[in-house]
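Presented as structure tokens, the chain that follows is alone, the form predicted alone.
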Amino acid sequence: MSLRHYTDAFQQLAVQLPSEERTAREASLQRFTQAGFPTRKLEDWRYTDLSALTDQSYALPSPATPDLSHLHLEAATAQIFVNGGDGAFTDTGREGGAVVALNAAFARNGLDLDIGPGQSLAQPLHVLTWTGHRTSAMTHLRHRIRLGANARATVIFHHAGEGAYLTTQVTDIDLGPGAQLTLYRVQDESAGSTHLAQSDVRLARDSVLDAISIDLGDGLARHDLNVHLDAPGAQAGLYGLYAPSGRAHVDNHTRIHHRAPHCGSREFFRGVVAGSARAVFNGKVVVHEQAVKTDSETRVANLLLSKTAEVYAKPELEIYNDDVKCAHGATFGQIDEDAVYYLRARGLEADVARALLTQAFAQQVIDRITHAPLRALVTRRFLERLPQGAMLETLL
């Protein structure tokens, strides 16, 4: 295993850093090089292969000024990070695996949002991260969100780019008592990209998280979402749509830890997998001994649009007390040909009928996007992946 080029890239970065920060980052780099990228020998990485990253050479990115007007969202405040931005980041001591350590060694400061008690954002915050370079490049961002007691916020993370690149995104979120966060994540990276992300959320008493994740990218993407319900009354809703096509690969791993009594969680993901794409979903709920009166449900449903599409989905429950209400399930299938026949009998062409049924399957997640411009963007991008999707868009 050779990670020499990551060490070489760090040496280029190190000359720009103060000595104290350089020392902290070197420790993170050492943790990464000792561990290496996760391999398929690990159960959590069984279906996602990062071996190509070991010998791949990625350069530090250079400044760029791309035209991103097509990604603009109305009724939202934009904060844009192109090629990793230029902010510094000094808090590199955070625990985590090899990917988090790699991020800590190179990360720039991304979103840093702190909402005081009782305060609210006037409109959603659109955080757009875009990566593009003439040669293969890597970008690494670290984000923080802090909501005080009874604060309210809507944050949209939107990841896009062009060309071949590696990006890591680590997000740290704390919700105070009674706080409410609506968190959207739209992953729409390019075909040559590798997107590795981890989000950690901690919920205090009576706080509420609604997290909606949309994966439409054409490269390799992995997101680890860890949610900790740390105090009574905390509630988390995790919803997702993944729609890889071509040879794309998308992997969602969620972990919900119920650590306190009277908490609830709902998890609902839908997958639409086409071409020779592969999708992975693993949703684990851990109910700790003291978390009595837990109410939790996890459901994942998958629609396979081709014979070469692959889905590996596994909801899990790990329960350490018997005063709970928990359920989980997974389904896999293809388009109902009887339904196609019904629509064809009413004048629709076969491809349009299948596109309509596919869109209806995905719409149950898309409808959870309450921000209308974002919902329109996601709907358009999803329909672009379907035969006759453009025609269907004119009908909706």
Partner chain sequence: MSTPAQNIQDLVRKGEYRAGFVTDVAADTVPPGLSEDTIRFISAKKNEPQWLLDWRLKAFARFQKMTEPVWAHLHYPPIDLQSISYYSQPKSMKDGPKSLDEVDPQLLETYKKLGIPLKEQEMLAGVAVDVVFDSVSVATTFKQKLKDAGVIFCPISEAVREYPELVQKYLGSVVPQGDNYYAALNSAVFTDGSFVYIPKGVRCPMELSTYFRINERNTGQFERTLIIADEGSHVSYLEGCTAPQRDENQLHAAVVELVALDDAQIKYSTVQNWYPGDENGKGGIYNFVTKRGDCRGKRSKISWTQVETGSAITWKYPSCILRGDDSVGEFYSVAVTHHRQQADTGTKMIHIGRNTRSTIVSKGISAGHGQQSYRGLVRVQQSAENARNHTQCDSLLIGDACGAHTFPYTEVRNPTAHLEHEATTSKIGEDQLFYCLSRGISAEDAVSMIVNGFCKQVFKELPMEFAVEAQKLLSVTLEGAVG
The other form holds:
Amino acid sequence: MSLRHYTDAFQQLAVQLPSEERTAREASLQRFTQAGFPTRKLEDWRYTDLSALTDQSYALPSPATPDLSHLHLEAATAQIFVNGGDGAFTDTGREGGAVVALNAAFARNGLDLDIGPGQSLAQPLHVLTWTGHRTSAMTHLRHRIRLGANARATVIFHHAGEGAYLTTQVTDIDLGPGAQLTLYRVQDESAGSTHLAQSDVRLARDSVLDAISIDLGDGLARHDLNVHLDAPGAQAGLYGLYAPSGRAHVDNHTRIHHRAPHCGSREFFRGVVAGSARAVFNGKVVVHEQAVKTDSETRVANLLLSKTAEVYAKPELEIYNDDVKCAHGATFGQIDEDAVYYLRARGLEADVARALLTQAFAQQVIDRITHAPLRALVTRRFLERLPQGAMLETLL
Amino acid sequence: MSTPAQNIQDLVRKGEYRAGFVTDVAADTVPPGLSEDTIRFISAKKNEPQWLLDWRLKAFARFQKMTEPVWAHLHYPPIDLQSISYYSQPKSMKDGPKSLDEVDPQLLETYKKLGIPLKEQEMLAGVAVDVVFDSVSVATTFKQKLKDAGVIFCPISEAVREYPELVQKYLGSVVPQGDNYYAALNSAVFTDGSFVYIPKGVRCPMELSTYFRINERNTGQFERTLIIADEGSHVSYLEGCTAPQRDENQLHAAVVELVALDDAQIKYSTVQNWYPGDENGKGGIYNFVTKRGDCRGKRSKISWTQVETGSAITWKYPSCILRGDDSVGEFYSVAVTHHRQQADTGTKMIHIGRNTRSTIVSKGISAGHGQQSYRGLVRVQQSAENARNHTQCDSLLIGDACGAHTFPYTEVRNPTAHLEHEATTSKIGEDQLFYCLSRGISAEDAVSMIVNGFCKQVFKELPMEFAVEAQKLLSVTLEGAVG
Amino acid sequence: MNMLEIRNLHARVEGKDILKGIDLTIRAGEVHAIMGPNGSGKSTLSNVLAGREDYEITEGRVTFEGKDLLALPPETRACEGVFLSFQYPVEIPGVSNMVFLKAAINARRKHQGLPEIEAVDFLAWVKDRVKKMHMDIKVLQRGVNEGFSGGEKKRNEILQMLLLEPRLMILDETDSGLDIDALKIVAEGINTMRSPERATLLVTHYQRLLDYVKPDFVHVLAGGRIVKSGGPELAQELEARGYGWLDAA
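The form predicted in complex with the partner chain is what I want next, because the block you gave corresponds to the form predicted alone; please supply it.
Entire complex below, previous chain first.
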């Protein structure tokens, strides 16, 4: 195993750092090199193999000024991080696996949002990360969101780029009592990319998280979303659409920890998998001993569009007390041929009918997006990737 | 006044294991230890041909390179395989299996106590029984009647001698020697078990059944069962298991292989009631079992039904490889974990052939400090056009100290697949319970009724006599855990 | 000119012969009713005409306005003016009625070489027809048939028919599951579409709908064949005597 390129890159970075930060980051780097990139031998990485990254060489990024107008979002305040941005290197140390350790060694500060008690963000924040470079580069960002009691915010993470690169994004979110966060994540990275992300959300009493995750990227993407329902009355809704095609590989791992009474969680993911793409969904709900009156439901449905597409789904329940109501369901199937016939009997061509039904299947997640410009952007990007999708665009 | 919930807790605490007695019989037991010599000893004891000894040794070589699996949701101290005796037989069985008339009366008495009469006049009508006591088969009933139908039903050690070509052809063809740690161990040291062959077109005239009993202290039981259903044949096979109540844990690591050729059907039912340990988790059987059926032929069908009430630890995933086009796999399971019992059980359905269908119904009941996991895999390979699976997986929780977990893996590589997985977990319905109580039904009966209702879908898959037995067993376990 | 000509039509589904030689001619302006007991092949006939692919045509031919209907895919038949009101309309969650109707209308217009319909005109037009069917305007934003009652689904079928203005209307058991008020609304919808240029094929088990939509011809389908044809009085007779007497005849 050789992680030489990473340690070399770190040496280049280290010279720019003040000594105490350097020491902390060296410790993170060491944790990373000791663990190495996860392999399929680990249960959590059973379907996603990162060992190929071991010998990859990614350079530290350099500044760029790409035209990002096509990624502009109306009715939102933009915060843009091109090639990792120019944030400070002050955030160090954090528990976590190899990916988090790698991030902790290299990351610049990304979004740092702090909303005071009772305050609301005037309009959604559009956090756009973009990576692109002449040679393969890597970017690492560390984001933080803190909402005080009864504060409200909508944050849109939007990840895109060009060419071959590695990016890691680690996000920590704390919701105060009664706070409400709507968190969007649109992963639209390039075909040559590897996108590794982890988000941890802690919820205080009666706080509400709505997390909507859209994976449209063409590269390898993995997102670990860990939700901690730490106090009574907290509610989390996790929604997701993954639509990989070509040779894309998308892996969503969610963990919802119920640690307090009277918390609720809902999880609703849909997959539309085309080409030779692979999709992985692992949704785990853990109900700890003290979390009585837990109400939890997970649903994942998958549509396979091609003979070479693959889906691996595992909705899990781990329950350590008896006063709960938990359910999960998973389905895999094709487009309903009765519906195709119905549409054809009304004059729609067969492939348009199939595209419309595929779009409708995805729409049930897309409709969760209440921010209209974002919903339009996601719809457009989804249709662009769908065979016959262009024909639908005029329809919708 | 006690609440229904408290009543349940009280019931759960009682607990009683009715098969926990020891038969005081003189036995030949080899000293503990696992080595090539142990294997040579077993093989010699069974008068085995050289090929089988070589097969065992090969398995042992594989085993030595393997490590114990740790992925299961189970917690137990490491098992010292060197402290186990790998062979034990009653002294009276020294000269090999005898006719029923010559079997040691003490052994016959043991089975009678367990509800398995072996004497000709008392035999269960319509059920042929092979009884395995520690490492040897004691007796097989109705042998002649089956022989007349062309059915072979005998201890596997006998089959090795009498039908070597069948054994050699199929042994290890479903569960290869190196399949997993415990299967490799079993392949090296297996002692006895049943062998069944149903010839072409034959519908087996009676239920076949094997009753496994662990008796001797510090022994492990490593049985091996092989069932082959030739083209167009049908067989229904049942197994039961019990062991004495002891403070130490005993290891049971079995391998069961089923082969169904074109249009053949095998129905395999288990009522597993190994000693579960006491309420503090002392003693009990470690049940590490590999069961797999190969639907090798077109339109073949393999159906697993299991009622798992015993064992301190259960690790078992009766599976179906749906290789033949239009083949069908089924798995129906009721598992109870009570006191400190732990179970990690479920199934694997591997869809390879076209139009293959599978059904999974799993009902888990956790009480006391029991921890139970359903672990299942449904895999649809690229070749499996039009595969169908339906999985229903429900857990019932009784008491606030138990746990129920669900780990269903689904892997789909063909777009024509249609799969549905549904799982629910909830506590026993207080409303239902209260309703019963308000109609004058005792808490015990009410819980028993509700739990039996919860399991009905599985019980109806069992042959009649077993269904009744299973319901009683469930009630006893839950008297120890439910009504 | 004959609008629809069915000659010696045989069809089978899942290896079972259902239609065993149907002959039927329908001219523009006519209303035909096909009646028959359950399992006689009524729905099979409707679906064969609409182009469902599960059915295998083993013999015979069907021409629609001189074209070989059986050679056309379902969508082309629809664009040519064949409309099937489904016995069991499917629910399509996620596709709103509005999107669906626009898609269907524009598909037909494209087929006719017409430009896409103007959004404003379309909306006004749709709203008018929705009102005619006594439906709630909100229905347009809901998924196609999603969560509709049986009666709502049938009304939605007729709404589509009003908007698509087909040449041949095939109504498969449209009266089943309707209460009397809904039946009247549906019948009114069908009647407004009656014209010398259009033809109607009512497929029904009961005579009830025929009280409101008067047929010119009634045919009895049994065992995959038309065993009797006549005028409206035949429907009355069937209502009074059931289908049993036909076996004896």
